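Just one chain follows, in the form predicted alone, and it is written as structure tokens.
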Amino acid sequence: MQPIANRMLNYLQPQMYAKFTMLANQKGCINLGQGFPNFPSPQMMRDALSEEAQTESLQYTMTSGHPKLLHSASKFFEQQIGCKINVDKEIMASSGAQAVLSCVMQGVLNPGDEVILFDPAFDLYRPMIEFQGARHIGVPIIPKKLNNKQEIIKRYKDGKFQYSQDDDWELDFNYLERVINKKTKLLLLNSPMNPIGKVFSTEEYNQLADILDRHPQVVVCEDAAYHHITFGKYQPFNYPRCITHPRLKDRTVCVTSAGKMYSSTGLRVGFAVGNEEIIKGIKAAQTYHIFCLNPVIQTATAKCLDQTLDGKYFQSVKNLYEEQANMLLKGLVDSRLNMNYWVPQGGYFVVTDISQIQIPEKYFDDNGNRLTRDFAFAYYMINEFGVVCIPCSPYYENKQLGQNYVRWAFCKTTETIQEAINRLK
């Protein structure tokens, strides 16, 4: 007897992030793998949780979210993003952005539908799509240039790397036009992108709108989990977005994460904002998924949204992460590893190219199976350098396209990043 559903058989092993975190703990490594902050959450969140735990009802709330939370979130997003939201029809909350995305898939997709992803795409998207009986299609984003140590260090000034066109990752719109068809139901993009830190430009959204005008059945899902962490010319929440693009906003559902916004990834509060007709299906999925969220966490999050409405807190968060990104990137450039580099435009991560690194052959073997270069490199780092990074091939439909890239997380304390840099010297 096989008690496990066929669709789950490829996902029974520990998730990549959990596996590498366990290895980090076992071997005393510096963990720049999993994207969670290792510094304390803001005190206002702890205070709000403590206060609300004493007074808030512990009964069921509305399935779409506690009224306090939905009103606070709607006011916040209107202030920071410029979206006028009907709180009864155009917003819902679920247990983190991942649960929101799961509700999006359940609420939008039919078996046999196709979903366009821009690779490298966060690896959790693909199983969510498969679980709905739909098919994912990866459209690669290719780096414009490989920047070696000598080239990128020329752009380092006053403690910062200057972003340039040499850091661009470019979407093949011709390929997108070839793969999009009448079966395409959803296009899912992430900006700023995990893992490469790309922020899509207004020009790219204009091109995307030109294509989608010919495919009115396609819903756009904008995963904006890192919308408060944008660097250089971009400010928190204020950068080119689908949800505010005049030709895309009516077909877009925007997914955000309060846990990411308040450096509290265990908080598990996420939002979907968008067209009433799209949100209606997502709310329905929520009803038969988790039903509702913990009320204390919802009202505590509402308090924090109210307290940070002016945006000053998020300016400090942006400044912190930009400092950490530059610190880590400088350390990687100065390391003994001969890699290629890009300056991220936002998010939690730096990606490097490892195509020129000689990896000992023993790290390619996994009980008789040959690993891709990125996984071999990750094990090489763990065993000989004591630093954890994340392989990027799982973010690609075609794994070979991602085997020369690895991801390093900078959402860490200065002490953690410095220790990793010391080990890589």
Second form
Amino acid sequence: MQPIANRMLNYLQPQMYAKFTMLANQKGCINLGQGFPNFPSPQMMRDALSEEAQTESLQYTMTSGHPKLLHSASKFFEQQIGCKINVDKEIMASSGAQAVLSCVMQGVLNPGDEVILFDPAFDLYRPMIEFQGARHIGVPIIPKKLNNKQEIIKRYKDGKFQYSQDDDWELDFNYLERVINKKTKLLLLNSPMNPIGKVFSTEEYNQLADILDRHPQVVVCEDAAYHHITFGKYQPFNYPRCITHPRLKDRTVCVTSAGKMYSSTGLRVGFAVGNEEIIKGIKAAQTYHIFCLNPVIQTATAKCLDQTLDGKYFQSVKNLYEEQANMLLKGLVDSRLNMNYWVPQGGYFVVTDISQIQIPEKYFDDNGNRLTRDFAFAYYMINEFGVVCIPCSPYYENKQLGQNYVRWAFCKTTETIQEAINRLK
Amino acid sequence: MQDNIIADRMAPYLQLQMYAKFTQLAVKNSCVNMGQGFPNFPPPQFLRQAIAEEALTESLQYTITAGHPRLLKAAADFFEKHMGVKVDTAKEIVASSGAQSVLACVFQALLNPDDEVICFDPAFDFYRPLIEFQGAKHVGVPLKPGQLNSKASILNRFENGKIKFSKEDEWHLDYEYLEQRINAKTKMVILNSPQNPIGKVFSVEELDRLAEILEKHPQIIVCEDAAYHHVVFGGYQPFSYPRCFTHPKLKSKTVCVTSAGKMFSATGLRIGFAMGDEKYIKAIKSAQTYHNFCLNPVLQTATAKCLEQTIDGQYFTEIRDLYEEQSTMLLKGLLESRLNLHCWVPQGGYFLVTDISDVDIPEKYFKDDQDGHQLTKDFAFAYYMACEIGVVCIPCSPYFENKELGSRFVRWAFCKTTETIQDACNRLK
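Could the form predicted together with its partner chain be given as well, to go with the form predicted alone?
What follows is the whole complex; the chain from before opens it.
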């Protein structure tokens, strides 16, 4: 007689990122796995937290968020994203984008509802969908082509890789239309996308809007956790978004992360912005989820948003991340590993194809269970190269497809990336 | 967009939650707010100091889902000392974003759809939605006061401005009714001690009796909500009163939920704990992974500092004495008020409850001013208080499955400054 609820049975092992971070620490590896910056958080965040700790109330505050935070966030997003936000009805704060997503799922999904995910989809989405008794459907996004070292190095100029059509990962819209049906309630879209760094284009959103016009019950959840990190022609916050698309915005809830924006993944402040009705359901979920957030971290975050309203801070952060992305990609291209590559358009990560790599057979065995290729590769990297990356099959419904990819984080110091590159030479 | 965007489970819960609503009303009408359970005296300076210091030095990146190691160690050390338990920090404790979030994770971790959960009414009104969200069914087993006390009889019991809990203040659990409502589907019993709102502290005998019943139903887990475990009056010491978590026949089947925010009179802190057998905690940690992923490290190490600094318990003895004074002050004021209330002396917690069945309430307050629907007496009373007396209290029918029974009671918070309580008492004279 076991006491644990059935919904949790598949999720009792330490979560993947935690597991690989532990391994990284144990074995003295360079950790390019879990997506947290290892450079210092901005002093303005520390100072704000410290100041607010002395003066702000430490009692319950409003469930939907501290008024100062909601006002600052609304103002910031209005200025940087160009959307209009009713601060009483169209925005809510929660304990990181993770908690926001959890409230979105609870607020919107009935048992039996279907949710469309674009694979590779962040692996924390699927459990949350299941916990609401809903069903997730993976629609794969597929690279247009494989770029080997020789091909991709041609696009390397002045320390930067030039993004081209050869780096596109494409959505099969026909496939999408086939899997959408009356039961589809939610479509989850992540842009810039973890792990591939894809930024969806306006044309893609137009096509999506065409399809969704025929399915008016579908809500779009736009995960914009990396909306401040967009490369090439895109500016921070300023790239094609569902929350600003004329035909998608009214059915969209946009999820963002103040923690990621301020390179402080432990902050645990995130936002939902969007349709009043959706926000209403999310606020109700939040009430019973965590009741309210700590006021000090909220007013400190508000201070940071106010201080960075002109966006300059984010320009320099984006430039930093772009440099690190190029540094890491070059290192992976120069490495002794025979992989295939794509230039990311944003986010924290690059993904490589590992289908050509010779992985020693022993790494495919985990206590008698046969591991997928990506996990075997990840353990091979840990044990023989001393570098941690993240296997991508958990991001896919189709594990056969997903097992060809692994993810590398570039939100790391130059020293860290260089050390990783040295170990991979 | 179509009308049915919001999930069905949320439909009964879309209105502003009760405590927020009454707090708003208190502000709007300039009432004295004896409603929502937050202290309105300053939280300890050492907490502010700890957060301010840790903010400058602690990591601001993801930390361990189960909780920052320093926090789990400090909490385990503290609870080991004050509760007399042994806690394996790697397996038997998890931190979450307030006791609220802990409870949400506990229910997600342990309740399957159609499982049944026994609540002892009056049960904190957040339990039921949390149970429903997991597709489970809540069953209310009411506690009932042994007697209605006249004002005179309680006033007579005061000695030197103090009053002791006695048999006349007891609320009793009907154990036969409890046994009738338990069946093969029952998965959990929630026991809140000290109990919000009545301030009951379950006795050893009551826990013994519960243990006997539960022995016949080995699948049942006890969720012990000990959010007020530091606020126990009379003969009990902070943390040291009969607990499921230390009861020989209940401890192995108990998950104990506590609140650092409440312990440090900082309800906005949002740090709480679950402790229990490894198999339960493992699943609760998994729920937490997807719920919050992890907590803010600064809040955690600051809380750890506070637990370390207060480990000798002196701080909590002082706090408890303060709350006991405030409870007596409020009780006296309600007894001396012009309202025909029946009262009981609480044994702990933040609140006391009064019976209002003999209070005359103007008819107009029985109609909801938004949509005109009929209100229960407790809500009518609460609005009458807010509109004409200028004091906010909380109606108790939401705490009961049986609304008829519940509508006889309202809750008053004494976790307030002397000034606030005096002001309320003046308005009630």
